[in-house]
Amino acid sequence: MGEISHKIEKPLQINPIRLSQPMGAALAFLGIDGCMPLMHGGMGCTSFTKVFLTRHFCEPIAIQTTAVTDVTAILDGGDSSIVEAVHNITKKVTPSLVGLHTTGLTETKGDDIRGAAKQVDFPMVYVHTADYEGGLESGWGKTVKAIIEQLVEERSQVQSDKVVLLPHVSMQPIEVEKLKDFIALFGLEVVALPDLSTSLDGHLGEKQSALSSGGVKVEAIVSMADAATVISVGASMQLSAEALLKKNAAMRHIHMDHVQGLVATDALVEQLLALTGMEQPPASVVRWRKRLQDVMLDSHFSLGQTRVMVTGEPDFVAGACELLSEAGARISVALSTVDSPQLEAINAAKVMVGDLEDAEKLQAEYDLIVGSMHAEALAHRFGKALVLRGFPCWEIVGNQLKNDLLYEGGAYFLCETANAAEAMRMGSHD
């Protein structure tokens, strides 16, 4: 374990990689079927999030705004703009749920969104997501917790084969699907919250819709407390799991900091075997474990001589660093967007919260970057290899289909990273 810094040691971020809490909240609401995220703030806040997510997923993104102006920001209590926005939305479409979340402006004003939600005769979940604190990951986590607290009904009985999966924000839609399928191989019924695997997975719908298409249904959320087990993935989802456990004391909780790499996937398999009473994992699981072992052997020659910097949300950074370390890569810098308990467990020479200015100052300490498109200019300027991961990844297609999880995704990720390292080395010898 190397040097760990939980705080940014400068008054402002020069070249930021941190993304806002409202953006994480909007993304979480998009994992609910027929939901309309309603951002309480200025139109610019909503427009930025809409463009950002549209470019990342290459999909139309349904988000509405209360369109707070300079006049309403000063004179209005905020209630009327929320009520009017819901009225306007429901005149045109009939969402299954309205997901109301705040921004820095309305949080600074201190708008009473709980009181405003009570004035609306429509299914609604509200959550405070100030963008001057936390980040994409905490916005997602706070929203899932609010959804559970405000929608899930209390139960006393459980269905023994039912599992609720709480994925962290950095899991791409196909990764949620792969994890659901993996758990289902053990004979369990899985419901994910939120479920981007059926809403932003890039499927071609029958027609254009003004609402999110796919995702977990509101009725399924309401009855989630009858599951025997909740599996949370990522430190950011711990509070959401605890909120769900309060709905039914008979539920069991399995927490995974991440499900990347051989050790973490082995741990999940062990938990699932204990849960179901099965003596052996399914044959396909055993086969993919052997494939990952072979890829680790094949890739360690390249990764073992590669110094890596991993950037992104804390839950993603923790998983990616663990997977790369298992194959022999030297993680010289782990750069997190925000602070998290995950930072303590990351196996890297230097673990820090910071921005890309910090990454530039440390450029002599790494050869390859695992990070978002924000790191592209840095990689080109200093001749580093780049493996695109996290948010945002623009100018490429297929982000929603990238899978780094479990044995299967781990094998893909190591192959891609080792090939990028080799391409960099061959280029440097021209």
Second form
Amino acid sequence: MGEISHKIEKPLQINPIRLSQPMGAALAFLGIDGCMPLMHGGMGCTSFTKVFLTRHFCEPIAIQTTAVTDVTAILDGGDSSIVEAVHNITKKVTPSLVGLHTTGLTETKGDDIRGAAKQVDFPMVYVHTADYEGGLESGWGKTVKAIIEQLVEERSQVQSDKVVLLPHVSMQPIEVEKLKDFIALFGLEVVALPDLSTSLDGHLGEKQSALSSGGVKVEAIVSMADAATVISVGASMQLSAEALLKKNAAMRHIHMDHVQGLVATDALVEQLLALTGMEQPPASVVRWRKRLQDVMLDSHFSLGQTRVMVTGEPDFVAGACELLSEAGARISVALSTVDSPQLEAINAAKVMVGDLEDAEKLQAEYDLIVGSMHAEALAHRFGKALVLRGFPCWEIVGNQLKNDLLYEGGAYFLCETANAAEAMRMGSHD
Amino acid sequence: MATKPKIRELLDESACAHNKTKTAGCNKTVPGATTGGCAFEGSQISLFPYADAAHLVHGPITCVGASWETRLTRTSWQGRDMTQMGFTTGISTNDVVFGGEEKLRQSIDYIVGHYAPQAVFVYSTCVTAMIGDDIDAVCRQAQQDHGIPMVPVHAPGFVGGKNLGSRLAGEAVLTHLIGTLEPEETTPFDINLIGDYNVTGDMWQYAPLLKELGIRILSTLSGDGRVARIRTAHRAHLNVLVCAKSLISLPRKLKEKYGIPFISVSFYGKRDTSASILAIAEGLGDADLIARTKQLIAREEARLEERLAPYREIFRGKKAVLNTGGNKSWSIASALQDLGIEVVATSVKKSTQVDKEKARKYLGEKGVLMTNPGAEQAKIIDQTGADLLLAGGRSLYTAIKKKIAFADVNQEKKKSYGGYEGLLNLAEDLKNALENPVFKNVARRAPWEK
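Given the form predicted on its own above, what does the protein look like in the form predicted together with its partner chain?
Once more the chain from above appears, this time first in line as the rest of the complex follows.
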């Protein structure tokens, strides 16, 4: 491990990569079927989030706003605009859940969202997500924890073959699906919370709605505590897993910091074998492991001479750095959006919380960037290779179909990265 | 010097036809039924195109973290394009409790030291307005210390929608920049362009024609704009308001304060582009200029007609539904008609009274003026058998569902549709949309779905 710095030393952020907690909360609620994410704040908070996610996923995004104004900001305790928003929307549609989350504005006011939730006739989960704290990942994590605490019923028995999967925010819809399928290959039944794999996976929806479509059903969440095992992926999901364990003492917890690369995937397989008593994983798993090993060898020539900067949400950075390091890439900079306990474990020469101005100053230290669309200008200016990952990736299509996890996704990711590095080197010899 | 603009006074815009209706002003928001942006976003749209200035957003990360590098506002500024950068104090819990003024001041110093901007615009946001940070005082002091303009922009999101934010941005420029510098030289044909943000280079479609006529763009607010130029805007002979609504207070006040007349124009479509260029010439009141302008218009229209000929056949009998905002409700409609496409419906949800009247004029008695396009457009497409939907990105899914061609005419568009050249871009995009087999293909039923 190299040097770690946990906070930004400058007074400001320039070309920020940090994203907001309310946005993470909204995204988590979108992974629940028939949910109405309701952002309690000024209408711009919702509008920016809606445009941001629409452009990233190329899907319609259902988010509503309480549209706090100067008058309600000062005079109102917060409840009337929440109740009015729910009333206005439910005239037309019937949500299975109202996902109420706050913003910096309403947290500064100190609105009583718990009190407001009591005045609403629909099932509601409320969560405090000030945007002057944390980031996208913690907003998602806090929301999943709140959903579990407020919806899941306590149980004492377990179904031995049932697994609850708690994915972190940077897992693309296809990655959630691939991981669910992977676990199911071991004969287990999997429920993911949230489940973007069935809501934002790029399917053609039946109709455009004020509610999310696809995703895990509210009934499935309510009865979630009868699963024998909970698998959390990402440090940001630890607290959610702990909340679920409180609902049933008989549950067993498997935590993975990430499921990227050979070592981590091996560890998951080992756990799943132990869980099911199987001696061998299914044949397709064995085949993909061999393919990943082969790709690691094939790509190591290129990656071994490539210095990489990985930027994004901490759980994403941790997994991507591990996968690349296993094939010999030199991670010179790991640039995280926010601080996280995960940073301590990241395999990189320099681990820091920062912005793209910091990345610019360090440009002599890397050849290839793994990061969002905001890194494009940087890559272009200094002639770096770029592998687009994270939020937002607007000018490309297919974000929801990018799989970097497990043996299979790891193989594809290493190929893509090695090819990007080679293309850059070819270009630089022109 | 820095007085905060009075929001009530700005909402009571005498030059805005909205005032005659009973929902006075543009400030109405409905919880759960509002999808538009906020005042901060409006101010950002209006001022960020000044690429030579730093735009420092004093607030939590949401405000600019989710919104930098979003718009294709092009610039010819040779230095670093600061429109495509995000600067934010990114305030934390600590700042909310103890105040963020010190951090703001340090941030300004950092920006001036590292990026040498021509000015710094400082935007207040909901949280920093609420905790009462005095951005006027910080800007005043920083301007004294650094000797470049520091412009406080008081448009926190909760004061209203995008339109009000644009007005507040105009107010900030009027108070702190316009009239603070004299131009090196003046010409009889100096104009200011107000409200064209040069998204996808829209302004550059017609600016060369103005130049050919000897009309000089003294300054812009704010497409391809320069801080030094807008400071001289008080010496122009005509203000040309390119967007009909959002910045209307500014030319009205410039008229009152400096006696500069103003006109409101649109550069979408052949008829409107021609009418606008002529209106500018007439506004400058020079007989020779007007004559030369008429010649130029005749030449350009003939050239355009020739190049449009191949498209006419493709567009014959085609019907379009248009869902966009403000003056685009009628200006894009007029452009479509110039291409020979029938416009069966347009949205007037975000239009002024004047916009609505114009939309009615262009669409005729049969045309539908949608007041709730989100709900209405799908039905109208069915009823009329429309072939095209032109709207913002969020309506893409309506088009896909209805299996008809779609073109994005809002902020996420990639190409300019302005001026004569832009109309050709629009024709080409619509041709490609209409000829694309994708809608037929995705509608195909699976073999197992009989």
